[in-house]
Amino acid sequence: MKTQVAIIGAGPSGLLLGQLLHLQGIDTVILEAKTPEYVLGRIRAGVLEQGTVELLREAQAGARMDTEGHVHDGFALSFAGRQERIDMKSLTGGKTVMVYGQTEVTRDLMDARAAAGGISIYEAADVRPHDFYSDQPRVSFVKDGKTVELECDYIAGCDGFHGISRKSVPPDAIRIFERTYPFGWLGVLSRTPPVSDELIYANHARGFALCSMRSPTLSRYYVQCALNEKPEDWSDDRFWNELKARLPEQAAANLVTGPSIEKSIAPLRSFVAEPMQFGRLFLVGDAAHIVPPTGAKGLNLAASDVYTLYQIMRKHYREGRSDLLEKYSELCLRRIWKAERFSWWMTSMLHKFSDDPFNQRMQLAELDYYTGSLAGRTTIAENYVGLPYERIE
């Protein structure tokens, strides 16, 4: 079996970039160890950068978005009693961003690759990328009990944090920066009217809360929690009344509670592996970087690794352009380390991290400055809408 470009994973990242390859002529395959089904099933983001809706559209799959998606000209940020909005549109020359779940962008690029006619093999077991710092990659992978190879000129490895892909590397080959966050994210789905047209970010001395939605009947609430803390522990009614607590209290008094329909808790990581490229492997997305979700940043980073891959590849392959391809990791990782940074502040701005009251304060004080500075509020809404993809040339 042989390909140009194998791509393993067919989350988001992978499907994103299959498909735009696809669409230049490139010849890609995706393996995907687990089930169409499950990979639908994980609930994630839903805040689509402009890059990242413009990218989709780019890829023929977005469509469903352009009709369900709702665009938000701005969020509020809530602290010390008040809350201040951050109107992006006004503040970044009209860039918004776009409310529409990662479930339902995995959903329409599945279509949008089953009606270009690519191949994606689901339930693919045991996959390993072999021989990547060769001129002759493959990647091998057992389907229905008989073992495949897979040959191929490139391997892109969209296979998230937990993937084999990074695992493959050699350890003496890469070197991992790391933060591990002391709280983690209780998230409740509800099928309830959001409190809000627009996010609400919230600093509060009992923790920190989020208060997002799907649509306009399916809202999405997080409060801060301790890691040592399970779903089970906290009944719906223990949950609304937190979330209550931490809001302001016109946003409280609005907030229209019901059953969950969905509820975990996820840890809050800030991580990059450098560099992204190995031979003929390339680490996209979440096998090389994960940003706490704070700063709505993980699905859309991954994009921005996808569009310079396909930029790349498409140069690579339609003009002959061979010199771009040791760039990857330079021109990925500038854009990275600068959403680390705006996700990192984000979240060390909102979450309570200790009982001293020199830190809260300190966070009230840079919160008050940014919100009443134009120019902070502008670095925040050019950091939330995102900041431009790096240029390719």
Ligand code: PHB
Contents of the next structure:
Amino acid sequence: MKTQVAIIGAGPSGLLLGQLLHLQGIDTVILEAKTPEYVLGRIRAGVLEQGTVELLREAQAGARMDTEGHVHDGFALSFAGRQERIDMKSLTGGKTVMVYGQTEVTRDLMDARAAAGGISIYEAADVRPHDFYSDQPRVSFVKDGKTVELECDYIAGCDGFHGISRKSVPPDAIRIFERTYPFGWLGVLSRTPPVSDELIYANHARGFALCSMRSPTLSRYYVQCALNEKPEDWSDDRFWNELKARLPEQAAANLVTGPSIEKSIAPLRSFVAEPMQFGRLFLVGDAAHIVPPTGAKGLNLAASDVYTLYQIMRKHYREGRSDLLEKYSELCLRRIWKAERFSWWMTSMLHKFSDDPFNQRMQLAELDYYTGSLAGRTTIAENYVGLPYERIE
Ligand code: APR
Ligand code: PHB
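What does the same protein look like in the form predicted together with the ligand, given that the last one was the form predicted alone?
Next comes the full complex, and the chain you just saw is listed first.
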């Protein structure tokens, strides 16, 4: 078996890259360990930056997002009983975000790939990249009990944080930067109207809370919880009471509760692998970096990596420009570190780290200062809508 770009992983990174390359006439094969149903069963974040939105349109997978997604001009920060709006649109000269679930993005990309006739091999076992420091890399995998060799020009490791791609590089060729946080997020999806038209990020003495949504009838809420807790420890009643206690009065009064349709706990982590290119193997998305979800950057950072690799591959195959290939890491990492910084900062400012009253006062002063200053609100807004993509010339 032969292709130009072998893509490992059919999450949003692999599917988006595959679709964009396909539309440029560049041949790809996607290898995915799980079934499509499993991939679609994961509930993840739901805020898309404008750059991500435009890339999905360019991939011809944006039609449903454009009808069913919701454009948001602002969001709220709540602390000390106050609720302060960050008017992203006016603070950034017109930029907004789109609220549209990652699960739906994935479904649209799967449908687009199927319609375009791209090859995706699901339930590919024991996927392994080989010889990526040579001119003839390949990927081996086992399908229906048979070992298959996929020869290719390049390998895109889009296989997420736990994937095989990053683990396949020599340990002395890679450097890891990491921070774990001493708490997790308990997330609940419920078929209830959202408490507010816009997202609310809440700092509270009991811990962080987030009110998000998928549609006018589907809410997504989170509360900070301890790392050793399990979803079973949280009855729906306990969850709603805790959420209510962490919201400002008005929002708490508006909260409509109902049965949860999904409940899960996720740890929070900051993680960056450097570099992101190893010969002909490129790491993309969660395979190379993780952000805590507080800045809504995970999927968007994956999309900006895809944009960078897509442009580099397009110029390589269509214009014979090979000089850009070695710039991939540098181009990606500049933007990644800035998003890591914003995600870490939002996490630090909004969560309860300890009972230390000094820390709590510092957080409140920081929130009061940033929301009370035009410069402060602008820095929050321009990061939240997404910093510009690096120019590829
Ligand atoms: N072989 C083949 N496929 C694999 C392997 C492997 N060894 N290991 C993992 N995969 C698959 C996973 O099953 C998954 O479908 O790779 C895919 C990776 O998808 P994601 O984890 O969603 O990562 P990515 O596509 O980079 O998505 C960006 O940003 O913050 C996040 O939540 C956000 O998931 C989103 C991510
Ligand atoms: C979500 O809707 O799931 C969501 C929104 C914003 C975040 C994180 C998660 O920062």
